[in-house]
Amino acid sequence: MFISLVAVIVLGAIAWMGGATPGLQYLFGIVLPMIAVVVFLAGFIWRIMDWAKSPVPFSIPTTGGQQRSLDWIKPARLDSPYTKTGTVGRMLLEVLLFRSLFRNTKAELRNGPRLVYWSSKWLWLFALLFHYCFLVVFIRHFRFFLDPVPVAIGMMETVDGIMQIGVPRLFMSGVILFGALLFLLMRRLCDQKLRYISLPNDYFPLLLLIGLVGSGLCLRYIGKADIATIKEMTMGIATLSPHIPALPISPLFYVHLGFLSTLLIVFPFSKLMHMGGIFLSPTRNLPNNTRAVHHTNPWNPPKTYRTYAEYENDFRDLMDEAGLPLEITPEQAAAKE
């Protein structure tokens, strides 16, 4: 935790100094984001292609219900899908509603050696809020790269800020996203078992996201950066004619942009890559039809088999000396010869 926190603070400080130094603004505002986008796209494609080439000769789906067998036994069509349609339904529930996480349980020792299992729905709820609010924030940011702004994005902003709190208008998605990230961090810190198995590469993306969202909230509600100037800069990147605007931009914007660039660079090589990997996971995208379909590994080399009769011919005398039962005794074998 400490190493990851220091790394995020150092990254933010470097981005702040780069944004406050006129000679370095082009590096941190143009060059670094463009490099980050290239690394993200190349890394994402490489990881997907690498997973796609991995052989999956056997059906190994993770199941949570009764497999299809006899006609009078009711199968779990979504938790243990037998057909491709059921598998697609299971994938949709997993990707859109986190069904397996909803079914998650937690085990604890209470009142001595008594093991207690109980539902753990809070993790499912905040994980769902995090992903959907992040999606909304991501789509809203397209207004910085599109001119004119599509009507759909304007309608999304209207719904997102329907509470009409403060000036500028408070977007619920950003606040909920920040709260969900804090919950996920506190869960990792407060749960002794989870904290024991957590590594720096578990904390770093989480703290990086907190820094990214937190700096974005500060830009909108505290620093109140000039949106028109920022859009001039982002539109230059989108149209491949990058330039630094004449009007100054708050260094906090470069901190926000630095966190985003770092996130894009580490994304394909971290656990965040589950966004693309879930669609290629054989534990999710295969039907559970092992009782109906024989799965043979096509990559196995041909085997040379040895029959028991051949084995006994080679070791008949030794087996006879050891008193082991024989189909043909040494005397019978000698008479045949």
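Positions refer to the first chain, counted from 1. The term rigid core refers to the maximal set of C-alpha atoms that superpose within 1.5 Å between the two forms. The structure presented is a predicted model; accordingly, all values stated were derived computationally and were not measured. What changes on going to the form predicted in complex with the partner chain:
- Once both forms are overlaid on the rigid core, the distance between the two CA positions of residue 22 between the two forms is under 2 angstroms.
- The rigid-core alignment places the CA of residue 47 less than 2 Å apart between the two forms.
- Relative to the superposed core, residue 324 undergoes a Cα shift of 2 Å or more between the two forms.
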The other form holds:
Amino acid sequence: MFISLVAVIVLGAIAWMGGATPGLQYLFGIVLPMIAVVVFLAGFIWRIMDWAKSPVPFSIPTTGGQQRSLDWIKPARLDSPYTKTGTVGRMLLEVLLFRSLFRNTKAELRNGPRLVYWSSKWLWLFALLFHYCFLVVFIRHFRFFLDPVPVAIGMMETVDGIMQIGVPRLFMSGVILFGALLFLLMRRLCDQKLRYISLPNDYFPLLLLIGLVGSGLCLRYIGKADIATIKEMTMGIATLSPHIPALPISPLFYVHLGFLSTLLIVFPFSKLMHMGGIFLSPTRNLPNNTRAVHHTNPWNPPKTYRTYAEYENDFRDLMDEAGLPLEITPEQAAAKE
Amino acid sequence: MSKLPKASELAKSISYAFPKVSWMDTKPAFAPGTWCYPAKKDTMEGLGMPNPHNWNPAEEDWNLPENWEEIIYNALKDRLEKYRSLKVFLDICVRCGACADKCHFFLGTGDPKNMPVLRVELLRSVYRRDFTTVGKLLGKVVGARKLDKDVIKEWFYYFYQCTECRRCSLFCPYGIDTAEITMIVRELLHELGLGIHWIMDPVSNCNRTGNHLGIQPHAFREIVEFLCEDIETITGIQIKPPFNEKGHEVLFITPSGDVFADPGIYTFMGYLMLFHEIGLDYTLSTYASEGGNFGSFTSAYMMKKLNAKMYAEAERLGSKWILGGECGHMWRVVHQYMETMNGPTPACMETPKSPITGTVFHNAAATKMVHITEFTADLIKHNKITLDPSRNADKIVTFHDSCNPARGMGLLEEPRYCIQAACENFVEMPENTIREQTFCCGGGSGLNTEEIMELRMRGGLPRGNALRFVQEKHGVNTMACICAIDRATLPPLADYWAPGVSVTGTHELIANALVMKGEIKRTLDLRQEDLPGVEEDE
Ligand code: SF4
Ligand code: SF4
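Can I have the other form now, the form predicted in complex with the partner chain, not the form predicted alone?
Then the entire complex follows, led off by the chain already shown.
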């Protein structure tokens, strides 16, 4: 935890200095983010290709419900899909609604002994909130890269800011996102189990995201950064004619950008790749029709097994005495020798 | 063998408190009762396994081959190239902890490394260092560590404390399947000549004699005929099952435990009685007399090797399709691996069609292998057999879903339908412990051996607890299952956690209730105990 915290703070500080030093603004405001985007895209694709390079030798779906067998038994079409469509459905549920996490329970051992299982949906709820709010915030940021701003984004902002609090209007997504991140962090710190399994590389992305979202919130609500100038800069990047605007931008913006760049660079090499990996998980993305449809293993080795002939050779006399049918009778076998 | 503590004491010893030191700095203490006996050198040699040698887990030196590091590196590299599952699962875990308290071994031992996430982390840490740049550069900070002999010991310890039940995989948001990792790590350990006796001995037997128990063909026949005598005592009906005969429609294969071990034998008698009653045209085989596949607990190669006999025998005998008995891991292999490994099926085989009801099993169009509860449920649905549930009236029955049919197949309703047709009283255990959420018997994946009885009882705690619950609440006295390993592991589990509950196969219940043409008035159940109501009559 501490290593990660220190790392994030140091990163933030470097970015701040970079933003505050005129000579370095170009580096931190333009070069670094552009490199980050390239690393992210290339890294992401490379990782997916690398996974895809290894074959799926066996079809091993984890079945979460009744198989399709007899006509009158109702199959679980999504939890144990038999068809392609069902499998796509299962994946959609998994990716969009975190189906498996929704099952989550918490086990407790009481005196007796008695094991009790509680339905425990907190992780599911906050994970879902985090991911969706992140998506909304991500999409909202397109206003910085598109001119004119698409109507859809405007509409989204209207809904997001429907509570009509404060100036500038409070977007719920950002606040919930921040809250969800804090929950996920607190969970990691307070739950013994989680603290025990957590690695610095689990805290790092969380803290980085907290930094990213936190700095973003500060920019909008506290520092009230000059949006027009920022947009001038981001549009420059988007139109591939990057430049640092004449008007000064708060160093906090550089911190925001620095965190983002770090996130993008780290992404393909970290557990954040679960975003891509989930689509390739063979326990989820294959239909449970393995007895009906052939699945090919590209490296299927040749069959080597003890054949019946070898078996009979070994046990011929005993089998004969027991009256078991034989391919070659003991007499025939003796004649051959 | 170490002494088994009392259930109450064992339960008290479980604590979910975590140690202060990081898991990377703790080592397993190889206490008796926590590890399985090593495979014999001869056995391993006989099977052509790599680096066979004598060793003992309790000793400091495991006599690893000299270049053991290189062997592991190359083997892991090879598996990474062969299995996308391995690569993806090693890369994308976010350590969210959703799987942590889903494993029966964690719930029963409180050992942090029995949390599925840490179990995989034992391999993942090595993978990070040897196969990722970040791990190479940053080491421990990103959870990477060097492979040393202690890591190998740790792998042996914890990957033989996983029963490949896949419960963790159900709850993981990315479907990370620790069973898949366990299968692969066991393969890696085998490359160093490390395996366990309880698995490798059956593998060797199965290869040579056709079944895990090493029953030779003539003895196999004798045992079955002996069971037929019991059937005659009970029903007055003489059954002569065909062996190794060509030209029958169906080849029937079940785990050999059913033929040999109590209470599996009653289930086996149940199959024979059912087949006789409906006049099924079938044969047994002594060559392919094992449905179970301990090879699947060894390596993909060994799984294939043992499984290959099934199709080979169907081809030799000219069978149209295979009917498979009640077994858990056998059905994982049949359902998800068999056709890929040893298909396509021989030309004589056809999509299975029940000769009694005409039902075509399209769901088995490729493997041409039907589960016996699918087959029987179909018979019952079409009223092709007469069942008298009052013969099971003394039983209050619950059903234990075996891990593999539940999470590797989705066979949930068929056995329930059969049991409910054959019994008057059926009760489910709590919902978090059944169906796809079912808990392991504590002895799957080849861990049903005596020397780790304490570990098994610990792993069996969640199942035992759920059983105890329905025993107290509804008076449950019988637990049905569809697995030969269960029939071996659940009786001691029930004795320990819910004394007074007996364990039965589903087809034992069916056969008790089965009204057969020409039978004598039945007074005995298959265990030759009085049927309910018999005493009052007299
Ligand atoms: S549930 Fe899956 S992602 Fe979460 S810690 Fe377990 S294995 Fe990792
Ligand atoms: S497969 Fe089963 S035994 Fe193995 S780690 Fe997962 S829950 Fe535990």
